[in-house]
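Next comes just one chain, in structure tokens: the form predicted alone.
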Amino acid sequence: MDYEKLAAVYDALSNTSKRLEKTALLADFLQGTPAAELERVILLLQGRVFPLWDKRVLGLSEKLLVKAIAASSGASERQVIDTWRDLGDIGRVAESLLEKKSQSTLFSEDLTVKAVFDNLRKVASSEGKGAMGTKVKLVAQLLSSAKGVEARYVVRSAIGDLRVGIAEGTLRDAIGWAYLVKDYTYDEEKNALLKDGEPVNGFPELRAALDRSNDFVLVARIAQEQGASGLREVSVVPGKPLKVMLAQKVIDFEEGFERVGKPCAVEYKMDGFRVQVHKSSEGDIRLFTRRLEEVTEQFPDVVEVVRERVVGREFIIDAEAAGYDPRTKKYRPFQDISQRIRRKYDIETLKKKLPVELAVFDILFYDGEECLDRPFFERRALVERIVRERPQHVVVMPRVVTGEVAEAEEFYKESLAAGNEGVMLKKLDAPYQPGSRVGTMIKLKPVMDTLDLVIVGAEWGTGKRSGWLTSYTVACFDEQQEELVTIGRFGTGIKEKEEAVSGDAVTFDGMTERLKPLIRSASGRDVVVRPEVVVEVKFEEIQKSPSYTSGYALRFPRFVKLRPDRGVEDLTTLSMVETAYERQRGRG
């Protein structure tokens, strides 16, 4: 397949904000995609060449891309940088300079999807001496064959930043229309996808298959070849991480009981990080965060305790890893233990300095059988049977089962006294719903005025803060439009270097180092960054405001902590912001 066709679809997607129009564009393209190209196309549409849970990364910086664009276009690196400053998008820089290519090259054949996919995979495998030069050569080879808009998307694919607005729900529905409905029409005037003039009410088999596999390539291939009947056969596989079930918030136990019913399970909510533990039938144990990042190597102590203290041939368990002080045995805050998530060196030292306790609270698969559709009380009973507790190593998450406010509040106080964030309330007969923020599992914390947001922009500081990005624009997720919407700016809560009292403190310098490689474009002192850095933000009040695309603004927002364990899919949603707004001062 010519890459020109895929680039044309990217371009069409970037020129509409209508979710259903995007769905129709993708469905039309997928219907014409040969089976042999499907894996490449599905992954490239997601802006990647490896599945979510694959640890391999391309390792391409903008600096290397500048070299590749220069090598393929005949422009100097200085010209590339100057053009980037003018256009603000390195993808458009490649497009602009390649259109004015000043020299012919050896590689002039038409660019194919296979060539882009294969070369980018080769980039990821380039290691050791000369690896940087090899990466540049592989990208330059693609750009030398790229025509016009193709160059823009080769570069954007290389940095994993397509900027065409393909949310997972949009891609999922496009697969459904393409392969399960097939005969459909898009009514542009009504902005509606129709089958025989009528809408289609979702694709339950497709959704269930994605819940169980978390694999768009697998699901698309089955839908294309076998239809809905094949999708019903998709099952959970240990070693392949699932999206975790997420919780909604409530403000008190009365609301909590109203949501999940009486009695319910009231569990500790630890201030740790979510970890999904997989054990295969071969005995391999792998650990994944809620973002599906593998952290097996970073936590050999957890692997060891699971091997010794969790009984079963193969399983997938859901748990919280909470750090504790090795001297006092008291739990430590998340920001302390978060050091271990990304650390690849000095593992043994950190293991002693920042030990963790694994608290198991759910199970998704056990010895050949799925557990997703089993009620929670059965899953919890199974957890209690297979976990041989050893405090400070592995425990079953402490809980009570009650429908009484007084008893629940007493347990809540106990949880807070132990150093936890609060409690979780869980409906006893509820199934496990991967990736969903469901009303059958809710959380109650003493402070409700924090949101999980992603940084989408920043501003270069002046005076003594010159050289630092010091004011950060943050966004929540609009689940209806499947897009990020801004809700405020913060700068308070970040420390200057001389103010930092520990190595764990987040400084302007440190934040700048995180954000600088993510800069998409610049205008004066303001920059737009790729939405990758998730932060917890505290605020005094939510106000309605036309200044931000959410329609709301945070009053006195303040940085609380980084959330490296969370991604864009874990953000506070716009509906949650609206609910919090209505609750203020008795509204709603």
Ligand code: ATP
Second form
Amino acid sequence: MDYEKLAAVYDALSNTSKRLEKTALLADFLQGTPAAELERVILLLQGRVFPLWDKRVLGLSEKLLVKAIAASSGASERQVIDTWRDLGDIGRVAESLLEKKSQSTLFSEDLTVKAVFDNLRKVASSEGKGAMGTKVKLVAQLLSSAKGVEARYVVRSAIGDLRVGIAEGTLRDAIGWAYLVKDYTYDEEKNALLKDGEPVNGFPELRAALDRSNDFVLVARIAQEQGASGLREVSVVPGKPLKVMLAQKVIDFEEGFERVGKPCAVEYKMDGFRVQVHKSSEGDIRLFTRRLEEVTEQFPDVVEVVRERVVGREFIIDAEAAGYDPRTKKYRPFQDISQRIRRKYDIETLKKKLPVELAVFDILFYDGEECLDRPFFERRALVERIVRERPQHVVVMPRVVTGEVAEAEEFYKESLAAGNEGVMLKKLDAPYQPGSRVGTMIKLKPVMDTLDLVIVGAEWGTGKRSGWLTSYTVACFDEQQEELVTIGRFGTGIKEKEEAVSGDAVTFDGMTERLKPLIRSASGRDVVVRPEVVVEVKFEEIQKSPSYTSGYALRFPRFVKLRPDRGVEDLTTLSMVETAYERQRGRG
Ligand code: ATP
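Next up, can you give the form predicted together with the ligand of this protein, since the form predicted alone came first?
Zooming out: every chain and molecule, the one shown earlier first.
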């Protein structure tokens, strides 16, 4: 398949913000995609060449891309950088410089989807001495046969920043329309996708298959070849992470009981990090965060304790790993142990300094059998049967089962006294729903006024703060429009270097280091950055405001901590902001 076709779709997608129009564009394209190209097309549409859980990365910086653009266009690196300054987007730079060149060349070979995919994969596998040169060459090779808009998307794919806005839900629905409905029409005037003049209500089989496999390529292939019946057969597989089930919030037990029914399970809400533990039939144990990043190497202690103390041939369990202080016997806040998630060296030292306890609270697969649809009380009983507890190493999540507010309150106090964040309330007969913020699992904590937001912009400081990015614009996620919307700007809570007493404090220096490589464009002192750095932000109040695209603004926002365990998909949503706003008005 010619890459030109894919580039045209990217371009069309970037020209509309209507979700259904995007879905229709994608569905049309998928219908015309032959089976042999499907894997490449699906991954490239997601802006990647490896599946989500694959650890391989391309390792291409903007600097290397400048070299590749220079090599393929004949422009000097200086010219490339100058054009970049003018256009503010490295993809457009490639497009404009190569456009000029292709007008002066008579013909060149057509670029194929396969070539782009293969070369980008090769980029990831070139390592060691001379690797940078090889990476540049591989991209330059693609650019040499790329025409205008193709160059834009080759470069954007290389940098992992497609900027065409294909949300997962849109791709999922497009697969549904293309392969399950097949015969559909897009009514442009009404902005509606229709089958025989009627809308279609979701694609339950597709959702279930994606929930279980988390694998768009697999699911698209099955939908294309076998339709809905094939999708029903998709099951979870140990070794392949699936999205975790998430909770909703309440403000007190009365509200909590109303949601999950009485009696329910009231568990500790530990302030650690979520870990999905997989053991395959070969005995391989692997750990994944809630963002599906593999962290097996960082936690040899957890691997060992699972091997020794969780009985079973193969399983997937859901747990929280919480730091504890062996002296005080209390749990430590997440912040204290967060460095263990990223650290790739000195693991043995860190393991001793910052030990974690694994508290198992759910199970998704056990010895050949998927458990997602079994009621929670049965899954919990299974957990109790297979975990051989050893406090401070591995435990079953402490809990009570009750329908009495007084008893629940008592347990809540006990949980806080032990150093936890609050409690979780869980409906006893609920299934496990991967990836959803469900009403069957509820959290209750004393302070709820923090939001998880992503930094989308910043400002270069002046005077004493020049050379640093200060004042950060943050965004939440509008799940209706599937886009980020801004909600405020903060600078408070970040330390000047000399103020930073503990080694873990976040400084302007540190923030600048994190954000600088993510700069997409600049105008005056303001920069726009790629939305990757997720932060937890405290505030006094939410107000309505036209200054930000969410329509809301935070009063006195203040930085609490970095959330390296969070991605854009975990952000506070606009509807959560709306609920918090309404609630605050109710209280006020
Ligand atoms: P928060 O910022 O409040 O931790 P969150 O956005 O991480 O919330 P939620 O789904 O809202 O995620 O809250 C559940 C999280 O709490 C889980 O992801 C998990 O890491 C943690 N947790 C601690 N104890 C439990 C428990 N007993 N059951 C489920 N999750 C727990």
